[in-house]
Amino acid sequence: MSDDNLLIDATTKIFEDLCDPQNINAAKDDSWKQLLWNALEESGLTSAWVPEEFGGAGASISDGFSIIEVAGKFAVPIALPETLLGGWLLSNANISVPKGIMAVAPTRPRDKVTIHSNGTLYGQVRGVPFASEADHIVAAIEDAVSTKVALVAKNNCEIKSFSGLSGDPRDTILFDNVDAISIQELEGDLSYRSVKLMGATIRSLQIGGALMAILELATEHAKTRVAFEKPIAKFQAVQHNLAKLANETAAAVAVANSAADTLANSPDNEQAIFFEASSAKIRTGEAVGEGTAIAHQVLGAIGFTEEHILHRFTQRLWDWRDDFGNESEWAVELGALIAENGPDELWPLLTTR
């Protein structure tokens, strides 16, 4: 993760001013979305992973991860992480990065996009975050010999709008002989799995950030909510639950940051990246289940109301848990790696991290 406090402070300030969860929860319409996006775009945060020669900010991988974690802390309901990932993909395929919002597909392990012999795209992908709100779709395409990246205008696709548990778009995209603006191969050692691991790490960081926010919400509520003439934070059962929530949060943040650090500083170590990123998605997914249940238990009925902001975090956590592979899907892949390497390699793999 980045140590650039100025970047973190600047990102936090934009979200405090334009994406405070309480203000968004009380907003009568979505007009705030464009104001927020304009501020993020003008500050260069939406193009952080785009090199300067492509017109972007040219920030480091660590800097982008810091932006994403802060976005998680505010449960940001716009496609900032998706646009960052799209810019990273396009840049690594030497495709010019357009302005505006981007969605990335696929996000489900079983969904595929293929290229016809005539160069058009075909396939159906489900649960794509913010596809209906995007200007462009960035598709990762795996074939027998390489991984390709396609940039597609949203209006060239058929998009069926669906909402996730959070109410944010989780759309189905139908590519039916769709012409792409550009299709190029991913450069270097990047592969289709690299795209999945990058997406999984992004979601793990968002989950860690959001868990920090709900831990603070639950703790503050316990301090001020009075029952039987004393704050509920004085009750041992509540203290125990808050300690468990703190533990789940600490574990999620630690494993997500470890995966981010490995991606940023050991980009050529494919096995280490897979081990770290898959472990992060597994552990943060488990933390979502435990952490959201505890937070809602501490807040009681008020936490389920539309007026309270807790649901803005917990419902997005439930959505993020499934994006780019859930914990069960990654556990199968991680287990296969351990079995392939054999028992003698497990301890060195753990202790060298």
Given for the second form:
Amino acid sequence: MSDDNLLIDATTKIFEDLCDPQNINAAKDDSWKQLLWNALEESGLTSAWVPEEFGGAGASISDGFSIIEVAGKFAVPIALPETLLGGWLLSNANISVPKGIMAVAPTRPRDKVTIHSNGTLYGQVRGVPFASEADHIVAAIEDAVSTKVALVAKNNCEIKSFSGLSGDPRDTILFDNVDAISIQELEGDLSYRSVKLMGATIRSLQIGGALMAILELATEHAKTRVAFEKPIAKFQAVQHNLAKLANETAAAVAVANSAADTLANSPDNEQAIFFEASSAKIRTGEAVGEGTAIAHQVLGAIGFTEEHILHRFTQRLWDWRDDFGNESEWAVELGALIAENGPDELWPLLTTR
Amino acid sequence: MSQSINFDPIRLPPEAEELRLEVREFLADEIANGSFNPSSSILKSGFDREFSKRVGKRGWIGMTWPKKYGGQERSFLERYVVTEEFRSQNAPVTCHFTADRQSGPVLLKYAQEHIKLDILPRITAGDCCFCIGLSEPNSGSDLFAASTKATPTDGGYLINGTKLWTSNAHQADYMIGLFRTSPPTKENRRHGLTQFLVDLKQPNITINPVRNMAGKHDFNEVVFDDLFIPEDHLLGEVDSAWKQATSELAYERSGPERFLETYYMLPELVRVLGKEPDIRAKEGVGRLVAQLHTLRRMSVSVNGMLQAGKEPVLEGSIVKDVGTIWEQALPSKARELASFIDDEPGNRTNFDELLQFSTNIAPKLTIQGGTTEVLRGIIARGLGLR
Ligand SMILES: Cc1cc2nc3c(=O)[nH]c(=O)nc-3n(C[C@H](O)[C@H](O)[C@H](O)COP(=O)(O)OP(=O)(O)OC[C@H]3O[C@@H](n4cnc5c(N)ncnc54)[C@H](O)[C@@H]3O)c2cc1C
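Moving on from the form predicted alone, kindly provide the form predicted in complex with its partner chain as a structure.
The next block holds the full complex; its first chain is the one shown before.
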């Protein structure tokens, strides 16, 4: 077994024990959240992308992505991917990473945080996952000359609570003359767009993971649910719907892992990262639409209840496709690049990856 | 997880990328020499034996096969690069492609040694064209309904019956045919069919053209009237053809030709849209490119996993299903996205010509080589549903 598998198994075990969708769906309160967070923090999973010299676990980029894909499989409803991303951003800006939960802003392409001449932060950003549950907010800031990262105590910001389709927090943060704990420039070749592309890849992996989970849920359901005196899996229409769900899942898993591989193994190849990560967010977003519709169709009325866990996956899938650029937003950017390059550059671009 | 879907993020190795440059250079030379025109060759016959011979000279046909049969013992990922470069340039590969992909590997596995030594080197030289004789008037999706008969006779078999939809039979040298040697049994309706190598250049075979709706003559009716096939042309086990087609199928299903058949519409669309299309066209092109990139990554992954000795059977079927649906939808997407371009005279002549052609051939893409419904049945079996 490779180290990679050990990490995946260890992560899976924690989620099985403390974040089983069935159990938390039936839970009376949110007390499981703290237990889960503690277990993740103790095992170093929350600081995977923080180098050891900054007190983190110092895992590789690809290990962090593996953790995130598993989190997607369980539709984990806490800020683990956000905290990983926050740790990555802070480390790449040489800011020491605090303990606790982090949220990252902005997640919508047209929202902005700016730095006033006196060094304080301004701006309103919407739909920030888990901002209200976070201890700190990590903001990415683009100004005329550089990209900066700011670490801000959550309590210094004004938070308006909203929730997504899943009920997970997706809050509006108002930065109004807010003092940051630290503001530093992003290092190396990382740009504002790199941050969005990293976020897009993280969400693509979560989407792939959650699609695998609903494929399994729907397949198992079809084998056991009886209608007209046979398991509905015996109806060809159901088989073909599930085959289409498998197709969409496969496409999402493949393109998300390809983007993750690019970020992990070609971190300096800006063109490749844009092409792969934007494609991943576009294609996984498309897979969400068709995939969730099929899973719900197969589960029938049972899948439309609060009691059944299907919605834990499908609602988060709908939420995730809006984060860090949705399919339309990225498709316009990618299409613009293709048009600008012209027809003769299309095939060479496709075959670079 | 009961069934898992796995696509290792496999990249093409450096030797494959080096080969790509060689192939591009070869194709550029061919185009410069007028051997084919990439922007219109798709409208013409893709059959060009002289071209195939030049490809054979480069060692790019049967390139994964053992050297003693004329192969190069190169990897499937190297073959992948050759296949996709030829497809993307609309090179005329019809004469050699069926043998390269399908018939050659069947012979390698099931033919007798002297047959292999005779035929395989001719295939790799680009001078031996194969066709596939599976379908019949009353046997399409259900191959096990085939009724063309092979009756034992002195030193071989006599063939009687009709194959239908046989692509390129009129230009091919050989067919690999599926014939009935015994009736099916009660326990196994797949029993009783046998594969044979058929030399098409002999009497007692009548090949009648069947024109398709695009006005082309690609497929045929092939009538056998007491055709003699020598014993040693039998491929594999008598009555057991159904056992013989498993692992190769993943290659057959997952290659780049499974999503690139209408690819020419995409660069042509980008050409007519110009450098600054409207936002709707940008979005449409962006989505198409993301979808194509995804397909290609899936396809490379399946081929890489096969090369590594894994058996991604489910994944291979998925590539073909998603791929053929995509290439079928591409012409109509291109048509929609080109709706608002400026209509300067001559601007979209080539686009419109290709659009007409691709729209006309689109229906076949989800039928040839097994229909969408049959493929989804295979995927459903992979999911454990049947
Ligand atoms: C361009 C082209 C080239 C071809 N070249 C060759 C060739 O070289 N050699 C060769 O042998 N054959 C060739 N074929 C034939 C091809 O393999 C068959 O057309 C194909 O297998 C389908 O068979 P059919 O046309 O008889 O359709 P049918 O079997 O009659 O099926 C018609 C439709 O019925 C439905 N259907 C059938 N079975 C099922 C099922 N189990 N579940 C659900 N729905 C089902 C599907 O919607 C299907 O599309 C070619 C076909 C085309 C279009």
